[in-house]
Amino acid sequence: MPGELADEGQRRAMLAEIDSSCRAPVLFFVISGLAWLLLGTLLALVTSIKLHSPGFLAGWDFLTFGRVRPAHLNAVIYGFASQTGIAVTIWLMCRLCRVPLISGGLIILAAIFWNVGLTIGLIGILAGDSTAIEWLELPGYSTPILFFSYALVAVWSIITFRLRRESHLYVSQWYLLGAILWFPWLYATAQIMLILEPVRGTVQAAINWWFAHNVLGLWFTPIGLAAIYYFIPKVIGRPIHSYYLSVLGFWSLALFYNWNGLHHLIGGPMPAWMITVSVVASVMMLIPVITVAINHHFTMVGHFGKLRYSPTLRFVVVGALCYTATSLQGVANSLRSYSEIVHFTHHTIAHAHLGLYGFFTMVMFGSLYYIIPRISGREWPSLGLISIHFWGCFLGLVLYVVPLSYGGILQGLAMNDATVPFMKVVEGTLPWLKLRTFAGLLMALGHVAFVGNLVWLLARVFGPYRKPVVAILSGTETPAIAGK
């Protein structure tokens, strides 16, 4: 008994040391990421309003749809999602490797460079200097700064993994290392072949969609799945259902996802075999998707009641469900017969948001609800703001994805009917687009609630607040943190 208490004390002390070492770099990435989220949300609302009210802010050149939309996209992808993903990766790597963060100043320097490069890039986009290549709109003079910043983080991650004290590799580490190694390959290849030494003809479209699809599947998806595999067992206090399903899910994702993307070019002037290979790979994605869904579901069996009390679990489980839904929707979209209907419609927009927002962003929110109290030593001050955050984001997501998915199908059927005038089709989308703006307002409310709660928490870090946090360091949830 005394030995067990001593071991438990040493474990708590080690976790406290790790969390303390991660505090400054993780908070830097999180705070800067949330700042970009607020800006990206504002730009998204402007973009959405312009779709049904084109005259909105029409007198400002830098706020035209062609500039605001890519600015929103890059602010969310590289400003919020990537920085939040890096913050969660840093904390998870240190926790799973059982080592304190090494060279925290270097990570903060990387975060500074990342934000400087992104700021320069977004100013360039709003000034009309976009590359006009989707997901790669940042001007060429800003991307080297981002790549240098990422290189610092990637090298640090590999060194941390090399110095790990824990010999056992948890499934989350596979996904994190995969994301860390896959992203520079994707980004560098796309930059070289589309920006620095651009290829010719339709090959540009092939590379563009290979990158755009795989940056979601091989950068954001592995980080999101790593977080799900870590936080669900951690919060409910039981191991993952099946180690072997984890192995199958990881390697089938690595094998099939990188062939995806070209199904977005169905009907285009592309070699038929390239499109067919992409379609087959998309269908084969059923293997990792169903495998992961089974693993997560059976891990949660008997513990779904805890969703009422744990914000971490609530957001992460919703994100896991959205991962399954968006993946199945993506398989359907890749089929030629279905693509003939939904291609070039708002159905595709709904699908993209279900993946990046419904899956990845919701999982990141849940991760931060777990991580921030542990690195700050304080509980979340307002349970009401947590509820506003969840329901604003969840209801906004539902009102965004469901109507646009259904409306996109109607839009596609109308466009394929030669007797329906095109302007009639456009007019038919207006109700869905207005509902999209309302959904965006709900999401914005959730984002403001989360940022307000975080600011409140950080403002009270240096003062006495509620009661000493003991359960935090032991890896269990206190009632207040759990949302009770």
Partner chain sequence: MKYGPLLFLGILLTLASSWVGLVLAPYKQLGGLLPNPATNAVGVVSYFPEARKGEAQQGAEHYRSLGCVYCHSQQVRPAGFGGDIDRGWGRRRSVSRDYVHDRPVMLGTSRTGPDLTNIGERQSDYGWHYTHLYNPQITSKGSVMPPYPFLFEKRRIGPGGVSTNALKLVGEFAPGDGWEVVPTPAARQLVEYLRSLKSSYDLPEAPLPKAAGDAVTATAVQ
Given for the second form:
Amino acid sequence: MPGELADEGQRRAMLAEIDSSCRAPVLFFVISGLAWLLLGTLLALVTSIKLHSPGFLAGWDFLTFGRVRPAHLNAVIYGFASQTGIAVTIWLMCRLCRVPLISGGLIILAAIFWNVGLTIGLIGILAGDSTAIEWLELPGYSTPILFFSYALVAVWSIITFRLRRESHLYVSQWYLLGAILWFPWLYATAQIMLILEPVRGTVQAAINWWFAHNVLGLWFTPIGLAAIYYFIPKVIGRPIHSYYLSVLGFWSLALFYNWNGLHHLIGGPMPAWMITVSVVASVMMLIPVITVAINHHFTMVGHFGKLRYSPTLRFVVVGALCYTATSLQGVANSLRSYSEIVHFTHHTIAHAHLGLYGFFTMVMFGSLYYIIPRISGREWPSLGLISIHFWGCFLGLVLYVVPLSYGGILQGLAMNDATVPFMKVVEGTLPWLKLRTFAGLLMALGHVAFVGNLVWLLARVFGPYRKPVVAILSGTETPAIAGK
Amino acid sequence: MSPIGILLLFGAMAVPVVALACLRWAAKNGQLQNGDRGALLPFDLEEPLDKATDQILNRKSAKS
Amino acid sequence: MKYGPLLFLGILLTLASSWVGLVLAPYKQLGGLLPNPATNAVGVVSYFPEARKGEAQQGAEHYRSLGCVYCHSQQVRPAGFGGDIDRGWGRRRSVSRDYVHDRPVMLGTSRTGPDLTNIGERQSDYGWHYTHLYNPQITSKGSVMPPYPFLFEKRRIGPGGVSTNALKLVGEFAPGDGWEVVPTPAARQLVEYLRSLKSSYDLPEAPLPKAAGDAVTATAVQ
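If the structure you just shared is the form predicted alone, then what does the corresponding form predicted in complex with its partner chain look like?
Time for the whole complex; same chain goes first.
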């Protein structure tokens, strides 16, 4: 390890430098992520409306359901979630390794490439070049650009990890390193074996779901858990419930999660052993899920009062609860008897949103509430907009997931009963689909409030500032925070 | 059994053995000691242990 | 825990395990599957599933490009598991060999619409398919499938009278006096593809039920 700083003034200066060095690169990823979030939300609303009003915007091929839906998915997954996740990863890495961000220009270059690649890919999907392989729809001519960008971020992360000034590692760093090393392997395998040089037959399906489940389990989940493990203790000022439990939680997740994917093919044309292996691994996920749940929720015990005043804690705790819920739901979904009913229904869509929205997105929102004031040196200008953001997203989430999960079960039961005409099954889903559009509007309201607040924060030339960064850099004592 | 099957079988058996060996090494090497130090890593001079941060929705108190 | 290399090693080994188990092993087991030879009554050998040719193959590209897979599955679950066979979506379960020609394999994960594994056998009428694609409300009132007007051309009826391939549209869906609606090549290819979707051949690992025909007589489209 490079030498640890002994002098207190130097250490304070270093802390300030870590945050200020993150400013441009992290903000670049955050802003582009949120731009994709707005576009993704718009595409989501169009998709949702089309499912109960099929004539809506049906006149153009580039706006047909089968193109808008993958465009939505890829905009939010690779545009919003991945870029925001990378932003949070970068900041957490710098903070936990105790090193200022090196080569910020490289990170910005990576972000530019990521956005260019994704824009090309998304236009490709709308123009009809989608691969129709779920979670991998981006056409083959756009993904190498994304991969190059990702490689820059990964190399940067590993170098930062090697330069760390702190010999001990925190839980979050294990998860972040896992995510950074797992993702390129997953992505490269899927791209090569499915798109560049496709394998034959149902091997494609196996690889497709090995990838698609792992991009959740080994890319988004570790980043989300890393953020929860950092921000809950950080906001309440207390360490996590059990450090040793977190070791168990990490290694059991690493061992079991990556075997889960093929439970998506239950009932499908695959040899039974492949599906059975995944079902077993999915049930084994109870170990990391319960371990992590104990650790997160028990850390909070006695500190629920702080939820009232901290937007970070609110979003992150909701995210942690959703992680537990979506994981338990996921275990249920992987059982043959339950999957027989809910597979192929809107229940799966609700489950995916509980995971990616309820868990990951909420945790990312919470993280940004913490990170942005610290790297920009400015406070959030409007507390009212924060409340609108939280309640819009939270109520939208509940109204989305709970009714659609229930409606999906009804849909599945009806579909398995061959005496029910198929059109009756379709009719039965309509109320839930309409409610989903309403829920989506609430979420959209929250997103607009958040982005509005951020634009306001960045556009304000005068205050409210947090700290005079220059004074800290020169090593003098931090003065009281300059308020409004 | 095919050679690949035998290889897979031995591979599967090797996983727990390697895992146990790693655990033993980690325990003997002190990797599992002083876990509390690791647990305190999120805290620093500016935002130390026992100080709640981000209480910005509390309009009355000072921001942190 | 503070030893970086151990962490690296663990991270790589854990994913390597499932890469071997869920990528390499399926590749070894299924990647070399070939169509099954079958000899008919007069001794001609053909191979099933058959590769798609011509317009049907071009239609698969439209099926992919228009994202049909997001609402329609192409897999029949085994008897007793779900209602697939009872609904008449197929006479036998789907197996890996059914997909050896498909690029990409579009098994689908959603049944917002019905399964299409066997749509070619269940519905072979060109007119039905064209009308349904032009506007599903005509053939299937209450459907949530979007209309695909851009796969059709609305044009003035020529001096030779109404074209032979014009859609027979009546009432509120009629294009108006002096106008006709005809399928574009894309619509024609897509319908050829849909008509080619059949799993009505025997495979050793998934034979058709003995009383073939009985199982499907009672089933209508959808």
